[in-house]
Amino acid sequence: MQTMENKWEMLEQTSESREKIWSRNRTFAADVWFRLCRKPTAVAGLLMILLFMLFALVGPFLTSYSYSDQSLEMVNIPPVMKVYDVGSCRVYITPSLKLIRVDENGSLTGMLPVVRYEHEKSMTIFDCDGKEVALYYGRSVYVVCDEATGNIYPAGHIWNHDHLLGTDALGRDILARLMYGTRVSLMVAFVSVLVNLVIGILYGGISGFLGGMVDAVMMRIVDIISTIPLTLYVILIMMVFGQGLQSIIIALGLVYWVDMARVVRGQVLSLKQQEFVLAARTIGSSSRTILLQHLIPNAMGSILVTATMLIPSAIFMEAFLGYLGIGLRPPLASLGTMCNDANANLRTSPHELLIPALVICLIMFAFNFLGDGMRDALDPKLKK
């Protein structure tokens, strides 16, 4: 009978596949990817940021409505609706106290005419397909009932066809103005990060390779400049070129490439001891080509991830202009100026509110976890 020692047989090892090394060649930009995409969280917020640039870029042309459309009479309107069943038609109440007829599949197709108003019984009386029927407003409860019987018709619940996230103050559609507010603050933050890349780059590297009394002097006016609140910049801004959308891209460009240029500073005057820089000079490389082609490249992974934490801070500024009302003139929608708008109407149409701010929130959540994933995957320290 064979033992089980006579089934193993011992592998021939050469000198050279010991010296093989067994793994995949990658380029850096191939292992950042490769790690960025063994992190959850980074890939979901990567995820998240393209379907809200598709959401934003794709989204007006998929729609018929526009940013600036009202219609007075579907004012206020929630995204679910409770309707009455008369019998002959559906009804819906809006908050101004008339009633729009509604079809079986949710579509809004016009305000049902007023036949008189019975104030004695807390009623006003509508014609529906030649029924006459009764909106009681009582005692702050508005219910559609028969006149004569007082019998409340019955209710359900159904999905606004027309409008799917319903509609403002104005009566305009909030999906449509979600979706050129978003675009208008993506657009914002984008812009308004470019510059600051252009400006912090070039800044804080010349002052962190020159150093001595002119990084001294460059980093005071630094100091200055971010001691100076934001808002204060947008409306001496406001003053010279006007409110609008173009105000608020000069002041973030003016006022946050600080934080870059203080981080390229940071690493420029620690890479400048490093060899590398030191054989650049050796071979007669002049300055600019030290700090254009040597510092700056090699500190590029701070500068991305610096890059990806000013975008969500941008967006929140901007929304946080418009929300005080000194962001973009009306009609043109962002973020900010939906939560603005919806200020009045906080308690009767919450939703009015919620919705942009779901979505300013879930876009500075993306940003920040792809961020994060950044981070980790530019740093060599973290690889595994």
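Residue numbers count along the first chain shown, from 1. The term rigid core refers to the most C-alpha atoms you can superpose between the two forms while keeping them within 1.5 Å. Note that this is a predicted model, so its numbers are computed, not measured. First, how it differs from the form predicted in complex with its partner chain.
- With the core held fixed, Leu97 shows a CA shift below 2 Å between the two forms.
- Annotation: Cα of Gly284 displaced by at least 2 Å between the two forms, core superposition.
- In this overlay on the rigid core, Met218 has a C-alpha that sits less than 2 Å away from its partner position between the two forms.
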The other form holds:
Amino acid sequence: MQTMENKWEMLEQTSESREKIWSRNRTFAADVWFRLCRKPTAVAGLLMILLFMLFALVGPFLTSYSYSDQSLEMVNIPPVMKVYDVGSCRVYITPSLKLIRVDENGSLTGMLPVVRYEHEKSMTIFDCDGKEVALYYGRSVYVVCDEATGNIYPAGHIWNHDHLLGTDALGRDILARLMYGTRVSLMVAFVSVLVNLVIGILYGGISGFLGGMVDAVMMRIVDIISTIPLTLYVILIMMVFGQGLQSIIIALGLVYWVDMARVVRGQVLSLKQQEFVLAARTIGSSSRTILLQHLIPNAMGSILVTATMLIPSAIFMEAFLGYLGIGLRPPLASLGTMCNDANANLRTSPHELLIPALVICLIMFAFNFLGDGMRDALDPKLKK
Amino acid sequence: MAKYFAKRVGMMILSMLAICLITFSLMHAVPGGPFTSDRKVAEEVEAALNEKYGLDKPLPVQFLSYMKGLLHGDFGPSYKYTGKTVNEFIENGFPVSGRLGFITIVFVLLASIPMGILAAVRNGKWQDMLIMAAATIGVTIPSFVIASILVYFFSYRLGWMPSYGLDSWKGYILPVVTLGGYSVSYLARLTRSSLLEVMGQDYIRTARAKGLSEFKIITRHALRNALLPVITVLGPTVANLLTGSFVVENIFAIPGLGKYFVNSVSQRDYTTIMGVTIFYAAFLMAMVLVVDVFYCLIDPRIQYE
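I've shown you the form predicted alone. Could you give me the structure of the form predicted in complex with its partner chain?
What follows is the whole complex; the chain from before opens it.
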């Protein structure tokens, strides 16, 4: 009961406590994080990116297939198979007109041996545990039937248990390749953006900081480079360095830093007029210290926004190169090369294209959403 | 203004020189000469070939003679197809690409601007949401994905349109949609945001106060100013369409310039790569300049220093 009495007791009021800011002081990073969290799309994008990274990094340890394991028996098998119940066993018709035995779980247990070919009837006869079944390929929808009566066996759909996302034209597991391809695509994006960041910050920083003649010349060079169609140059640089991961990163790094340099220069130009730079100069800081310790950290907001926006274009460019067939060397996989490989069998096995295409789209969405959110969070002044 | 454009043209010439120089040095940095192949060629043959194409001379001399050819509009012979010149490739390929590009631009303008206007007029309603969702998807999905999905559904599944070639008008539909998809989405978003901005201005309120109909306000007053940013990005849009044509012409087997370019890249046909790159670059820069001149003419507020 004592607490009840004390509840309304006046606290001692001093001028010090009146002046004190009671709410916690938020750092810049915490402030940005708070604003970012208030945008559902940005949070969704961030979560998706984290999930894809997990998928790409941890995933390969959870699957028993590697991205390069080929199995020429299990070619172009979709994730959801149409299986025919022959009685003694279930069979699946591959796009290359062979029969594969499937058990109840959806595991593929092996090819059925061919007994003979009946070309007049458009049938191939297979041996299924001593029973003869016919694969009729006379019409566009191939069916498994009884040779004598022509009765079609009952069919149903079953999920592919061995290869959750099916296999590609060389019998490689698509899930394993997808994990590997996502890793390659994300890595290309991050590393090439890092290269851009370094070149762009140094170039733009020096240009903006020194000003005058140096700035004029450096910016004319940037102007000239920015008129060049960059896609063409990425392709040309790829040819000089040959196919491969390093070449893609070098090509993207060498070409896309122009925007970054412009952004950094603009920031440095306006920041270097401020008093804190003068103060730093007064206490005898070297130009290098002023540029790297004072100016660049203050410009970090816009730099980060530009970098986040660069990532989707790097992913797109890598996929584009892969799609044109000048990206990675097989059997290495990236999302773009997977789409390219799938094009040959698009008619019969659309899953080979749709799955990596979906992943590309999701990654692009995620980065675009996150980039938008980052822009609003880092630079509230820019908000429309 | 004339001074500004003189400066621009001067920059363009400088850029062209830089492009030629970069392309030339990149091509000569490629390991292996144009006549290195898997088959063993006798040394004399290789030497004779090198001499015929002037590859035995020092690099600066080669560059100068190449530039001299360029100034006369001669892109040199193709290294891979004997007897063919790069000019022939460009003459054969460019009209095809150009026609496709022109139709695409018309399609882009006809589709994106009305979509943007509708979204802006119905700001916040379901039409706006739908158009903006579609535009976001269109901006994010790479063109080759769009192309493959369209081919799968419309050519293979439904059989409505051919999956390759430009033999009939139907053949144009899928390539044009693929090529223009990104630009339609981008321009629709741009039109919407710029129209919304203009609609908030005072002179629109004045027009409303005069009692003009909403239709008239938009078509007569708002759109004129709202379309200016759209015109600004038309130059880069042309660039997008041209580079997009690499993918589209490959998927739909269209014998345009993009297909020649990609083929020559995979066959390492150096002169063709150089020639087409330089041609593309010159065309793009000219387009951007033309758009800028046009922009300056229609917007008297712009003052070029």
